[in-house]
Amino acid sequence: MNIHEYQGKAILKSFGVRVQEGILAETPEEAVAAAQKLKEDFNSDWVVVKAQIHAGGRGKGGGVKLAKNHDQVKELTNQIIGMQLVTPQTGPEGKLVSKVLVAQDVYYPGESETKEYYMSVLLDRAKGRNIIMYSTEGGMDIEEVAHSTPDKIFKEDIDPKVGLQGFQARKIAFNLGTSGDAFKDMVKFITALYKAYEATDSSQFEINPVLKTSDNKILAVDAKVNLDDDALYRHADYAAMRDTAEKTQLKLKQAKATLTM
């Protein structure tokens, strides 16, 4: 079962991960309010307004916007809210916008420059075995890295014996580049992020990008949370976060195409 960002951050949240901070609003009213909101809890009026749909490359397609005042919230929030977004992986038809997340601005400055990483955790089915597969170049199609510079994406296996071993997030908070406080983080933030894999019974957790922010933080940007329907009836409340509207248009999407075959 597909689920939105905001709700897949909200499950990392429960389990210790850091999240960028944000607000869920289906009205540009509603949106304006989560704007202040977070303008008090971090001192900023930059936000980050973020179409809610099942599917990746919103920000390609227009769908992820940078604010800087409250007018533009409600501007862009207007122009977000009942747009047909189209992405790389909605096809030409594209998805109905009904949300939009209001999120912080974790691209501050500070005194180091912020990197993104590209991190997932999911299930090597060839191997039986969990992995994180993770990359320097975050932000960026991991398919397209893959084709063009395999030698930027690594894998870790897990052993499901004994779990995720604390030298194996070291590893990879090293092979990251990490250093001093954002190694530090980094550990704890792949500790946490698997644990919360394993604990929700999910089938894969794609946070692209991790951040590491200006003050060496480091967290979760984007969060593409797939749970396993099979397990859901240990879940009964990520089982009630289903979208029936995304349901509905990807019935519909099926419906038309067994029509025109």
The other form holds:
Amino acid sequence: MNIHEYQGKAILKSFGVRVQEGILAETPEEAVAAAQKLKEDFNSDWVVVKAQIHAGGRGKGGGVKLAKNHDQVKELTNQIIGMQLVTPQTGPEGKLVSKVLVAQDVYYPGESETKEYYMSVLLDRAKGRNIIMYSTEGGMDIEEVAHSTPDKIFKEDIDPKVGLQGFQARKIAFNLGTSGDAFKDMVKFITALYKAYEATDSSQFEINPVLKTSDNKILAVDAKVNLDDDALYRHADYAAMRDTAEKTQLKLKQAKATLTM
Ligand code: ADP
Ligand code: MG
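Could the form predicted in complex with ligand ADP be given as well, to go with the form predicted alone?
Below is the whole assembly, all chains and molecules, this chain first.
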């Protein structure tokens, strides 16, 4: 079962994974109120308005936009809610946006450069083992990275009997080129991310990008979380995250397809 970014981030956060903070909004007024609240918490007028649909590549399709003041928050939310968002992952008909996440600006300038990474935890079905896949080339289409520069994608196999080992988390943080506080925070991030993946019986967590902020904190800017349908009976709270509106859209589409066959 796919869930939205805001739901995935709530799960990650509950396991101690640092995330780009945000507040869900269904109207431009709610979005402005959310931006106001974020300003109180983070002391910045800048926020990112992010369409909540079950597909990645939203940025490319115009579903992720930076707002520098409250007028822009209103304008962009107005634009994004109600749009049929087409991304490389939605198919040509796109997906109707009914909610946005008004999110903290985490690309603020500071003592060091920001840096984006890619990280996912998934089940290697052939081996029956979890792996952590990661890359220094974050924020981009990972299939494209795998195709053009496969040497920039690393994989770490996890032994199911012992789980993620400390030395493995440190190896990943090292391979990603982090050092100092960013290294320490990356180790913490990876450890919490893996714990969340295991505890939720998920089939995939994909964080693209993982961000190193200019003050050397590591956090999840995006979260694509896939919960294993067969394990949902153990997690009533997650089962309730199912978005029936998106399902209805899909059913309508299938019905239409049958009609035109
Ligand atoms: P998607 O993967 O669906 O396109 P993301 O959440 O990954 O959605 O956002 C797309 C891109 O938008 C990110 O790779 C990031 O570079 C950019 N982005 C997200 N938040 C901010 C921000 N606060 N400031 C500037 N750019 C941002
Ligand atoms: Mg992304």
